[in-house]
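So this first bit is one chain, no partners, the form predicted alone, shown in structure tokens.
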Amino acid sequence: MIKSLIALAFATCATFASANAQSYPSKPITIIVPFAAGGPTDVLARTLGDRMRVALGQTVIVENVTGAGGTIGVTRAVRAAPDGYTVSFGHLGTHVVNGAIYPLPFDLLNDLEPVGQIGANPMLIVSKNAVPAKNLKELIAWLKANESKATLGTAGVGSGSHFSGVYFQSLIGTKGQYVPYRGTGPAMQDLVAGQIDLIVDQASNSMPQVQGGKIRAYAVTAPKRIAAAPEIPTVDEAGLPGFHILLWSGVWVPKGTPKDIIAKLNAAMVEALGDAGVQKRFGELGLELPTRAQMTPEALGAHQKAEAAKWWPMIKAANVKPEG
């Protein structure tokens, strides 16, 4: 008898979800960016949120949940109803890099469902116009020269910006002052402004003010140059041979959220990256589309594990603590 009522219990829930699944979406879709409006994160989470409510035939909502790097945003995505009306948009830093620096109450490799991998996105060394350097060269020694004064922006301990300015002041010998913001959005503002020296900050974010002659660009952290600005040379070309860092994005949902939910995000991710008007938007903002073997879950699952192998030990020898 209690086996009879444990089988039907099973099927009762199996069909539930099923028909959960069937009826997906009913209602407004969420996606959490972990950044300030603005920044480049939140830039690529809404042209491809706009896309995908077509897909899906339900509005797209992006809230940004800002704080400690990104992980406060990934904290309430993880807590999230596993339905899949909430999703979680972030990157290389998001997703592995603060695994290795705050004390998370989730296990960031398997708390969260993979949906698919957006793209990559090389970072640019990038500096107010008023700093005297004119090339990468100029830039190191100018940096050596003002270590203790010079400041670099960032969004954050864990971000982007932050630990690809740890990684490059460790291959030039130098420590400059981290002055954080709730994402390189702000974080940019200010560099326009003239209030910080230099942020390793994303090209899509940086690109239209250095096309712009607000800022000034240095080096690109690729092994080729940006088609959108193949004028600004790779840091191998520039004098630092070897600073690659391309930060990829992604997309994930509670833990728990049903396969046939999963799938159908996908779906619409990748018909939204296959649409003419998302890719040229990504185009002119230096994103490198994957290719369709690398949209599926089980290759961003693969590919965040092996990233977290590479960059854990990084991290953790660098001694990089939430406080900065």
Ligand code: MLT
Given for the second form:
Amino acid sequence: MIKSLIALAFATCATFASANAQSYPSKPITIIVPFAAGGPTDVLARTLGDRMRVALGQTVIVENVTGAGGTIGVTRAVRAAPDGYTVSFGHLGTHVVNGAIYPLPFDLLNDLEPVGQIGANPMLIVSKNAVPAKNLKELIAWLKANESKATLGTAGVGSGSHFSGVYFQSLIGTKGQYVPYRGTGPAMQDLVAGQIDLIVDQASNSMPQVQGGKIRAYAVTAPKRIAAAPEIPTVDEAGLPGFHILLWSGVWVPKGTPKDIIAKLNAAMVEALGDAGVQKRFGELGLELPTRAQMTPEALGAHQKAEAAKWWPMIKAANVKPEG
Ligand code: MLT
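Switch over from the form predicted alone to the form predicted together with the named molecule, please.
Below, the chain from earlier opens the complete complex, with every other chain and molecule after it.
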């Protein structure tokens, strides 16, 4: 009798979950972006969300939950109901590097389920126009001459702009001060205004300002130049060989989200990435699309774990702390 009741209970739950998935999405979906509006993560999420709305036939809302290098927003997503209506948007910094810096109240590699990789871009070393340097070697000399007076904008400890800045300064032996913002959108505003000196920034965030002559780019952290900005040399050409960073972004949902709901979200993401308008926008921003094989949930999960194996030893050796 008991066994048949338990079997009935499981069958009922399975039917309920399946019915839920069949009717999914039946209400708006929220994408949590862990940085301020106007930055590269926000722009990427909104570009993608606008097109996923069409594929899903449901409103997609972007909510900016900022602070602590993105960990506040990711924590909010981890704690959300595993029903497919809360999605965590982030990148190498928020979903890998922060695991080696912050005492997170969850398991960064296992308490979120991967949905798929969105795209990747290298970083650009950019400065305010008033910095008296015309190439990377002159910039490095200026940073050394200005010791700790120079300022580097970041999106908080552990953000892409922060760990890229730490890596950059460790290679050139300087100790410029990090100025944290709630995202590199606000940091860029201060760079254009000349309030800070430098950002090692996602290319997608800096490109519009570089092309508008508002800031100066010195090099791209990749072995080849960005097709949309062939005038910017690689770090190898500019005198800092091997300083390669490719900041990739992805989408996750809370652990326990039903597999067929993850499959629906992944299908909508793949359709959005196949959209000509999305691809054009990505190209203009210097964002590389993942291959179809890289777009699967399994591929993102494997990539995230491989990146943790690569970056965590380096970050822990650098003894980077949440307080900076
Ligand atoms: C980062 O620095 O991690 C991000 O680019 C910040 C942002 O997206 O605002």
